[in-house]
Every structure is written in structure tokens, then in C-alpha cells.
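One chain comes next, on its own, written out as C-alpha cells in the form predicted alone.
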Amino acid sequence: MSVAEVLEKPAAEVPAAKPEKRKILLSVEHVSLSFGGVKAIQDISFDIEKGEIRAIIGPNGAGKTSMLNVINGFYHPQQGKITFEGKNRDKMRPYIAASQGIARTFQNVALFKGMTTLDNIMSGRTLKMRSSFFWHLFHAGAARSEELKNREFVEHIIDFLEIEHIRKTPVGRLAYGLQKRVELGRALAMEPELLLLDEPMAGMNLEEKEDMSRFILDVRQEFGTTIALIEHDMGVVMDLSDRVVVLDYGKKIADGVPEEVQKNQDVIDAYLGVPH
């Protein structure tokens, strides 16, 4: 289905209203980011509620990935602030963001291609390991018990993502759709409060998209994870998201539930290429 068809189709039935009290997990307040004379993000504000699926969409070059990079600490904005779980995250680094509950997948799969599915997902448990390097080196003492617990959790993720048959396969030999699933598994192994998904459906066929959509919904149900996703497939966005924020040329042009956003004339113009 084309973008135009999705934007013009009748809105789906509006779900039951949420409770009035909102619990904000992450807040983006007046954030601006520039690279030299290029303004990637311009005075963007929005929030992500705990437990929701929040989509960040827009045409190519709109600033979506830059926004995710700001949230997980890879970029530091020149203006504005990010608040996560009520705490201001000033000059946050990616490894600190990960340790505090923000996990990330990437537009281009970033896995250890020579390692198996199991080992790649186990690498996501690194931040959960508390025993010293000495005990892990000899695989003894508390390190052995800790590894068994981490392995049990990873096996649960493997079962959840239905990838038992490739658990011992080097990921470099897997089809692209399965690699995407392994990357999702590695992010889930970190037990994140907030999961950032950068184009999780990119390069997938229809069947693979349907599977990934199901897993994203199940992740929220099974693990209670809050999800922010960038996605170009408008049908997927409208079906999965609780709320959508739309960027264009680094500016926010719309923010609301899918039924509102798909009727917004600025959004329609942006996707149909109306000159600015």
C-alpha cells in the first residue's frame, strides 16, 4: 500500500481512552542539533509514555535517526534537554544510557557476524554481569552461577523470538530478516525500560514484516517494554503505534494518535513531496 493510500484511508476504530494520569518515561524538551551549518533537529519537543509504542516518522533526511542518537547519548544537542525517568540526562554517553535502561537496534544490522545467534544475544547481558573478570576467566565461583542465570534468560528470549533452530548458527550465514530478529534479541537481553528501534522492517518482505510486527507487540506484552520506533512503512506505523510524532527537515510538524496524524495536511504534503 502506498503512503498516499495509507494517509487517505479511513481511520481505524479509536481504542478505548487511556487513564487520565500519564506516566512519562522520557521527555524531549526544545532539543536542537546542528552539524556545522546543517540543522539536523530544530527545537523538537515530545514525550514517550511508559508502556506505549511511540513512532517517529518523516521523509528521508527529516532528522529521525539523529533524534534516536540524541536519546541514547551518541549525540549531544546544542540546546534543550532529555529527561529519562524524571532525571535530566546531560551529556549522557551510550554505555551509560544502556546501563540505565535504554537499548537500541540499528538501521544497518550491527551484529558480530562470526559469532552464533546464542553468543550474540549473550553479549547483550554484559551489563548485567557483576562478578569480577578473574572469576569469569576461570568460570568459577559466583561467575558460574551468574552465567547460568544469564544463559537461562537468553534461552527464554530465543524461545520467545522463535529462533531455536538457529541458536548455534553464525549470524553472518543467516537471512537478513533473521539477523534483524537476532539484533532485537540482543537488545532485549539488556532488559531495557525503553527500546529504540531504527527501521526494524527495513529490507524485509511482507511475511518478515508481519512476523516482526507481531514480535514488537509481544515485546510490550511479555516484557512490559516501552518502545520508540522509526519506520518508513506507513501501514506498519498506523497499525502498531499508540502515538506518532512526525519530523520534516528537522522540525516537528505533527504529534498525536495515528488517526489524527494521517489526516494532517502538513504530513500529507511532506510525504507527497510538496515543495517547501
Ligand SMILES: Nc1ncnc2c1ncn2[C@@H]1O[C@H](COP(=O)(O)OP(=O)(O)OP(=O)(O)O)[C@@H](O)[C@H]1O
Given for the second form:
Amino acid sequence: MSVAEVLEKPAAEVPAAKPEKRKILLSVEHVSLSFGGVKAIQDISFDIEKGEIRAIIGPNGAGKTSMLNVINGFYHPQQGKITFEGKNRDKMRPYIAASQGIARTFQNVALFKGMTTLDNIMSGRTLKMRSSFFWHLFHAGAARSEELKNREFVEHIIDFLEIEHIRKTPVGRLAYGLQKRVELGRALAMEPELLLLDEPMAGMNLEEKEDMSRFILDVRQEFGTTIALIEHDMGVVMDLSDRVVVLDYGKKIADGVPEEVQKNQDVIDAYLGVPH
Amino acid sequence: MFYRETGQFKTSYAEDMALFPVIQDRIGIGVILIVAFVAIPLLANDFFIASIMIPFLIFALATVGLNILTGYCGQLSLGTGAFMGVGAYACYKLTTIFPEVNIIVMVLLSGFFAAGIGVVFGLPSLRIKGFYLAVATLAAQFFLEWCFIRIRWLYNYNDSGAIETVDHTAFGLVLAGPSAEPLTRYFIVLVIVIAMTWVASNLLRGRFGRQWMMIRDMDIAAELIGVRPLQAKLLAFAVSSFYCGVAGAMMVFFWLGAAEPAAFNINLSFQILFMVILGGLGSIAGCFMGAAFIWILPLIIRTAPLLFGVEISAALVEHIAFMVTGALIIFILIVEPHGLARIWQIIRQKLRVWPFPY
Ligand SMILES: Nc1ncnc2c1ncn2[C@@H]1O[C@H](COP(=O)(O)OP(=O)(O)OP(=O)(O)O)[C@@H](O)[C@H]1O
Ligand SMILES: [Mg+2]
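So that was the form predicted alone. Now I'd like the form predicted in complex with this ligand, please.
Now the full complex is given, and it begins with the chain already shown.
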């Protein structure tokens, strides 16, 4: 794996240098979210720069998943402001977030179980397809050419993720690791600007984790996608991410490059030092 | 003849997207079409055509309709009977208002009325799911049945409260009504059912079908990907009810000739639902298997004892048929939730590797 090489560059660049060159893709300002009495997120601010891999870490129940849900419009925070691509957004439905270029995978795989791998990834093309109902009645004209064009795109992703052999298998029958890979494929099919990955390597063995790490790095390189990554495996986080934000009990306790965060005493207390 | 895919290489995605990518399946469909269009008309008697084939095809179409909604989009409905009724009454009114227009056109037009009503009663599906939605569609069923009885305008204020067809002619041929030949009606029904089944398969393999299945399998993820649940579900209700409406209109105009409101009651809803479950949720071929099974089984139970010289009463036949169907449904739900279509697929899979399964 070329993780080390990839890591060198951003690690060297980050410390406060050239702020004007960096473009902020998403910024979260003073966001708070609570469920009844549970304060899942409390006054959190951070940003994600274009092209970076941004890790979000923290112990169980820290509010990481809730944060992603806020970013893609699934939860509406009670307070705070979210800016995506320079535009402030208020309450929005998830499909609007999707149409603006935010895609995600889920902590507990949320694939369409009865559909094949191919159809699952094709489903990621939903927003790219516009052909009229009329042509679909006959599977002809615009409907047919659009299906073909998108099928070709999807086949690229299938090649990229090395899942050709399970193309026609209903995903409900696939092993967990493969399902996670298909889910990544579905998100990639959306050609997102920002890709949110919620524990993409949970429950995987070492080899599968290495594959997934490679895919994540390749995705950024090939598609230029910005990635927000939640992950518990600290090795993976240190290897992959450019910057890390650490949450604990709904609060932000650290934010910076992996080396910095790793040395932060609060983080060590809250998370790194405590095995779980 | 071996059932094999080996050696059949698809050289383009277009070929891979075809309805029947495997040659043997194409041959199978060809054989079925020849039987339907040539063998049955040549060999079968009027009873077989009028009382077995025509209703079987009509039920199969309604089953396709319900399967789109329930099997593909995951929205359980118990209002099928009423939606079929909407089609039947709409067609009846259309033919009284415009007696000159070709009956086939009217049958297809009445589907749009059913679609409209279906959309209205599909609105609750945006808020409620599963069992609760089933109850809401049940309310639709009873409300519409009530309309069929109470709104006398619907049956032209006649005393019987039933709708009846008069003869409809076109091209010098009686297409529907008391003096229409069974064979004529059979061909009309056959062509409509095949054409609409083809259209349904087209819809299902494109982006609309995918959106329905996305909603069925995981509605939250579907929304996060960009499906608008409102539009997708209502479209499923519309298309599904259109199919049921056309089936209902055909039921009166090409099969029974007359119908009372009770023809479209909850029993019909359940009958179609059983056909969907038995045939297989989410399978178009299964619709035909389920319809054949449930429609033809009672006929076999009725005729089998006659062959041995035993008379049994019609009521008893019905009870036996009910029990057998019920037992089968339970069996299918437990053993093979994907129905006859899936069982057929397993047989096919076995054939594929036969005679060396390992
Ligand atoms: N829909 C909800 N309703 C009520 N409480 C919720 C909901 N979602 C999350 N919470 C609560 O918010 C807090 C943060 O949960 P969240 O899932 O964001 O944690 P997490 O950091 O993703 O944890 P994990 O590492 O276990 O995935 C938890 O206390 C959780 O119980
Ligand atoms: Mg989580």
C-alpha cells in the first residue's frame, strides 16, 4: 500500500500554510442537535476542505453518525448553520442534499436487499436520469439510450471495485464485506462532490480493510471526491486522513492533523487510551 | 433440449438488458405464444375459452397490477377489488355516454379513471406503512363499494342495481356483449393482456421500476439517494390501479357481461392478493402462475369427482378450494416466500447444471 506516500504530502502541507489556497467545501458552525433530553451534538463547528479526507472519530455514542445525518439533511439541527459550496442551507430534504452532491454509506449497510449488485449501483444514478415515462413504457428511445449510457458508467465502477463476479447476485446473499463494497459503489455512482462514509470498515478482516483503504484513496485520486470518514480503527484513520475531528459526548474535543490529534491529552483520555 | 447459458456470450449491455437474455427462455415464450394464439383457438371448446382462459387472463392482468404495487413497490393494498370496480363502472358510464366509440378504446380509457382514484387512495401511503396502509386501502375498498351501491347514476338508475353490457360492434364484428363470440373476446383479452404485460416489464426494468424497488427494500436509503417518495409511490398506485381498472372493465365487458357491486367486493381483493403471493411477489411470470393456480384449482376440484361418477355440491367444492388455497398460501409463505416463480427458478437452476450438479 502506498498509504505512506499519500500521507506525506498533506501532513507536510497542513500547518497553517497557504490558507487562501484552500477551498472550504462544507462548513458546520455551532450546530446543536438533541433528541428529547439526549444532546447528541453540542455546539460543534468544523469544516471540510475540497479534496481532503476528513476523519471524524470518537467513542461510541459520541455523535458521529448524528453529525453525518445532519450534513445530509436527514436530521435538522435545532441550532447552527451549515454551508455547502458557499451556499447556506436551511432545512432540506435528503434528496435535495443528494442532488447537490452529497452521498453517503451507512454504519449498518443500507442496501436494497432484493436487488442485484448491478441494480443497487444503478440506483445511485437515479438523479442522473431524466428520460420520460412515455419512453419507458416501451423501453425505447431516450429511455433505452439513457439506461445504456448509465449502465456503462456503472460497469466502470464495478470494474473499479473489483466486483464483476457478483454483478447479478441479489445483495442480500452477499458476505458483509462485499455488501460494504457495493454500498460504496452505489454512493460513487452518484458522482458526489462530498462522500460521507460511516464506518466503511466495521466488521472487516485485515485484508478487506486494506482493500477498502485502497479504494478510498483511489476514489479521491481518480474522481477527486472529498471524503468524510468515520472510523474506529485508529491505524486506518492515521493512514488515510488529512485532518481529524474528535467528538466526545456530543462535543468537539480536538481538530487537526492526525499526528497532532494523536498527542492531544483530551483525546488520549477520552478515546485513545481507553480500549473499548 | 438442454437449458444452458454456456456459450451464449453477451457482446453488449443492450443484449444483457433484454427481457429474455437466455435463448431457451425466448423459445419458451415463443411456444407459449403459439399455444395461446394458435393451439387454444383451434383445439379448445367454447367453455374452456369463455370460462377458463378469459377469466384467467383477466385475473393475471389484475395480478400484474397488484404485484407492481405490492411486490415491486412494497405497498400492501386490499383495495384491488374496488379499483377493478372503478374500471368497470367507468367503462359502463363511458359506453353509455359515448356509445359510438370502440369498446376496446373505452376499456383502456377506463384504466385512467381507476388510476386517478388509486392515486387519491394512495396518498396515505406517504405517512403510513405496512399493516396500517392495508387498513387504509381497506377503507377505500368499503367506501368505493358503498359508492357502487348508493350512487345510482353509476348504474344508470336501473332497478337491478347491476351493470349490463349491450352488444358493441366494430369492424362488422361483435366485440363485446351477449352475442359476442367467445373466441373474439378471447383474442381481444389476450392481446390487451400481452401488450400490457410487456409494458409492465419495460417499466420495471427501467428507472421507474428501480425506484419502486428501492422504496420497497429501504425507503430511507432511497430518499437519501434522490428518490422522491411522494412521486414514486403515487406513480406505483397510478400504474397499479390502471392495470386493475382495465382488468375490471374487461371482467364485465369481455367475460361476465354483467356485474353487481358485490362482484368487486373484498373477496376479489383477497383473491388477487393470493394470486400475487402464490405466484411470487415481485415476479411478472409469477402473476400468470398464481392466477392459473388459483383460478383453475377449483375447476379441477369440481370436475375430478365427476370423472369418478361422484357428485359433490358447488358449495362443498368452494369450501374445499378455499381450504386447499389457504393451506397452499401458508405453505408458500413458510417454505418459499417468493412463490411459484421462485420454485420454477430453482428447477431451472437445477436444469442448468443437470446432469452433473457438482
Ligand atoms: N434517532 C435517535 N433518537 C434518539 N436518540 C438518538 C438517535 N440517534 C442517535 N441518538 C443518540 O445520540 C447519541 C449519539 O449517537 P450517534 O449514533 O451519533 O453516535 P456515534 O458516534 O455514531 O456512535 P457509534 O460509534 O456507536 O456509531 C447517542 O446517545 C444516541 O443514543
Ligand atoms: Mg455511528
